[in-house]
Amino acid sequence: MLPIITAFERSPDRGKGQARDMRVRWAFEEVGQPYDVRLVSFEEMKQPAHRALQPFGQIPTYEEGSLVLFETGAIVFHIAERHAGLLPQEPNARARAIGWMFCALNTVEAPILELQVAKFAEANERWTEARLPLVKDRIRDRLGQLSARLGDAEWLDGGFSAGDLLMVTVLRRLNISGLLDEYPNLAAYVARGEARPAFRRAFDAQLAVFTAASAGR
C-alpha cells in the first residue's frame, strides 16, 4: 500500500508550488518513494472526516496503514528517517540536518508567514501600512543571519539534506516580495534547490493538479 497524502483540489497559490504538500511531494521524489494523493476541497478540509486526520483542517496529511501524520516537518522527517537520501548517516551530521529542519520551520518561516498575514488577511486593517515595514525588517534580520551562515557554501551543512529541502520551500515564499533578491547567495541557494530534478518532478505534479482543476471549471 502506497502512502497517501492530501492536497488542495484547487490550490490558492495558482500552481506556484507554494502549498505545503509541495514539501512532502519533494521529499518523496528525493528518496524515490512513490505515493498517492487524495485531493480535498476547502469545504472538505473543514469536515469531521478530514479533521480526524488533521485537527486544524489543513493540508497535507500523511496516511500509511494505521499511521496518520500531519504537519509537514513531521511528515518530511518521517520520510527522511525511513528512506535514504535526506539525512546523513554520520550521527553528528544527521543531528545538524535535523536542527536545520527545525530552524527552517521555527526561526525562518515565522516572520515570513507574518508578512503574508499582514499583506493578505490583514490588508484592510488601518494599521497594516505602518506594520509592514517592521515585519519586513524582521525578515531581513533573519535573512541576513542566514546569508552570513551560508556564505558561499552550496548547502547548509555539507550535502543536500531535509534541512535544505524545508529551508528552500520556506524561502520560496518570498519570491513575490523581492526581499530574497537583497541576498544574492540566498537567491542562488533557492535556485539550486529548484533546479534539482526531484523538485521539478514535485512541482510539475502539483502544477498538473491546478491545471486540471482550471480546465474543469
Ligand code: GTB
Contents of the next structure:
Amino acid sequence: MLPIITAFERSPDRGKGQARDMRVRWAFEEVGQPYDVRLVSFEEMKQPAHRALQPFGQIPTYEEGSLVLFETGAIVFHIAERHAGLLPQEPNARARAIGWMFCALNTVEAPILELQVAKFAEANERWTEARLPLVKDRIRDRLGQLSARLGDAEWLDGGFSAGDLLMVTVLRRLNISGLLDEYPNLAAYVARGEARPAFRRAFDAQLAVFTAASAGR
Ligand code: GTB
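Hand over the structure of the form predicted in complex with this ligand; the form predicted alone is what we had up.
Time for the whole complex; same chain goes first.
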C-alpha cells in the first residue's frame, strides 16, 4: 500500500507550489517513492475526521499503514530516514543535514511567515504599513547570514539533502516579495533546487490538481 498524503482540493496559490504538500511530494520524488494524494476542501480540513489526523485542521498529513504523521518537517524527516537519498550516511554529516532541516523551519521560515501574516491576515490593520519594513528587515538579516554561509557552494553542506529541500521550499515563499533577488547566491540556490527533476515532477503534480479543479469549476 502506498503512503497517502493530503493536499488542498483547490490551492489558494493557484498551483505555484507554495502549499506545504509540495515539500512532501518533492521528498517522495527525490527518493523514488510513489504516493497517493487525498484532496480535501477547506471545510473537510476542519471536520473531526481530518482533525484526528491533523489536530490543527491543516494539510498535509501522511498515512502509511497504522502510522499517521503531521508537520512537514516530521514527514520529510520520516521519508529521509526510510529511504536513501536525502540524508548522508556518515553520522556527523547526517546530524548536520538534520540541523539544516530545523534551521529552515525554525530560524529562516519564522520571519518569512511573519511577512505572510502581515501581508494577508493583517493587511487591513492600520499599523501594518508601518510594520512591514521591520518585518522585511528581519528577513534580510536572516537572508544575509544564510547567504554568507552558503557563499558559492552548491548546497548547504556537501551534497543535496533534506536540509536543502526544506530550505529551498522555505525561501520560495519569498518569490513574490522580490527579497530573494537582493541575494544572488540564494536566488541561484533556489533555482538549482527548482531545476532538479524531482522538484519538477512534484511541482507538475500539484499544478495538475489545480488545473483539473479549475477545469471542473
Ligand atoms: N507546521 C505545519 C506543517 O509544516 O505541516 C503547517 C501546515 C500549514 O500551514 N498548512 C496550511 C494549511 O493547511 C497549508 S500550507 N492552512 C489552512 C489552515 O490553517 O486553515 C501553507 C500555505 C497555504 C497557502 C499558500 N498560498 O496560497 O500561497 C502558501 C502556504
